[in-house]
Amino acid sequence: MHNPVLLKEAVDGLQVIKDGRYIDATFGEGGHTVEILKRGGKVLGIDLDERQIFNEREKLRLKLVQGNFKDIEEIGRKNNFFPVDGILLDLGLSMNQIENSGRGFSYHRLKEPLDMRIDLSQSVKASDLVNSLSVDELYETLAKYSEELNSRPVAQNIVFVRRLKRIETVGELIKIIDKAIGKSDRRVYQRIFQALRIVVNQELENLKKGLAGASMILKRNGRLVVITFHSLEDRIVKNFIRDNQLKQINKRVVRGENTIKFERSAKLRIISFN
């Protein structure tokens, strides 16, 4: 099981009590929720990734349910598990989903699909996006969720590529990158996937929403961990945090460590629900 990020961080700021009951939103190989089972909390998990539940539901001794983080409220009264002590977001995906699930999550794994679905019932994959928006709507799209300076040239490259052959491969896309760039850049191809992802699974929508409901759920005093990735994450935090007067415990944003590729760019952020 990989330890995920902020691990010690994350779950000292859910201040776990005895028989506490906690919300693992975004469960994902369970490294949250094992931890806050070792400090006795009670622990409901939540994972979109069908996949992520079935291979990690015999190992744990607890209530684990596939659906989106989006539907905490409904899911928590729906299993009886409410009002709560604590709810933990963490918003990256976990290593399994990226190195094998095949779904093309990683620009290094060149001969995986376009698809980048969370949930595979889901039915826009990410190569729908590039082979049927228009030149304008697919840069407005990586504009907006990559704030990739070179997303006007990435996107004219993509509708000229796609008028000869349908563009279907994590490779094909990197080589379509590279030509509308004049170079080889891992920054660029990971804004471009960040930004193709976040629109098939509707992430900023479902991050505003989970945020929503779990205000409804949680206890007077009770904690909310969020994990973000990227600034448009933590911006969607910070206005909550804002327009709900909620407070910010860690009085500094908690950052991953730079010495590690895979935490670079976590911040974590610990809210108290007064």
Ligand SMILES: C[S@@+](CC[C@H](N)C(=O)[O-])C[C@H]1O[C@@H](n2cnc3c(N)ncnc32)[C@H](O)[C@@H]1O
Second form
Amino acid sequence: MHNPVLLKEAVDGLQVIKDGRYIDATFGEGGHTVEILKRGGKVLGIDLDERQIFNEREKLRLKLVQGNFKDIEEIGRKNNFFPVDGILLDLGLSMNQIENSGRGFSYHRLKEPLDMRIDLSQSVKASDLVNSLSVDELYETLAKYSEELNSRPVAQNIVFVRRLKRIETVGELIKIIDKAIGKSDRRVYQRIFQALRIVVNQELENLKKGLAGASMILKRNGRLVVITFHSLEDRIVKNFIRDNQLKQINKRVVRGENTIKFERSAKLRIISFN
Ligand SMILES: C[S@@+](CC[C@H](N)C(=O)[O-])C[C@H]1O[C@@H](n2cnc3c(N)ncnc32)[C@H](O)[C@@H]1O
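Moving from the form predicted on its own, what structure would you give for the form predicted in complex with the named molecule?
Now the complete complex, all chains and molecules, led by this one.
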């Protein structure tokens, strides 16, 4: 069963009013949307992964669009969700995508291809990056987006191994990492996979553009709720609040439940546009 992260906290943060307009900019499996609908709101659901959208049907008070939240202003205006009362960004991927999409998002799925595209119409896959970037480019990419201390040896071993054979699967990359660091360490896998996924999907640029777009279509006193899953994302949200002199409603950041694996790293910020 799908358990939306910080469901109550996120939807409370939106302060849903009857017939108010809300954009769930990361629709996923619709968990947060269902709760907004229950509380009387109208929802425009956006997801970059067309399979997430096609699994669900539009219903009364719910409109669904396949798109990138970096274009939220345009998508909102086009679909008559302008101005809006609230916007939710629950970043990253859903558990179902990670476990069942077959796109190599999980380091456990050794046989899967190193794809990592959320939007399948996009051309560059993770395997294209690991097979084409120079050792310095790989090092810089991994270090910047994973903050992993072993980025240099991992980059070097990728370039060494691919001289003989293209790197195509999750399992091949895991072996390369193990050899580079001299042991198996899932935290290193997690960080290296995070870096590749961020670059393949341009996740940080999307987030910056999405926040800027959200500020163009939110009503005065409208609410923006953002759930992040790692420090690079959270830093962008904090800087956005500071640079635009916005008000964060929750004095302390709300954290995900420590006992739930998927929620552990979640941080929620509720932002008001005065
Ligand atoms: C954590 S899940 C959202 C789960 C959702 N709140 C729920 O309750 O089911 C994040 C979703 O955002 C989507 N996504 C990631 N980047 C996106 C982007 N730039 N634009 C739109 N959707 C995006 C993913 O495909 C995924 O379905």
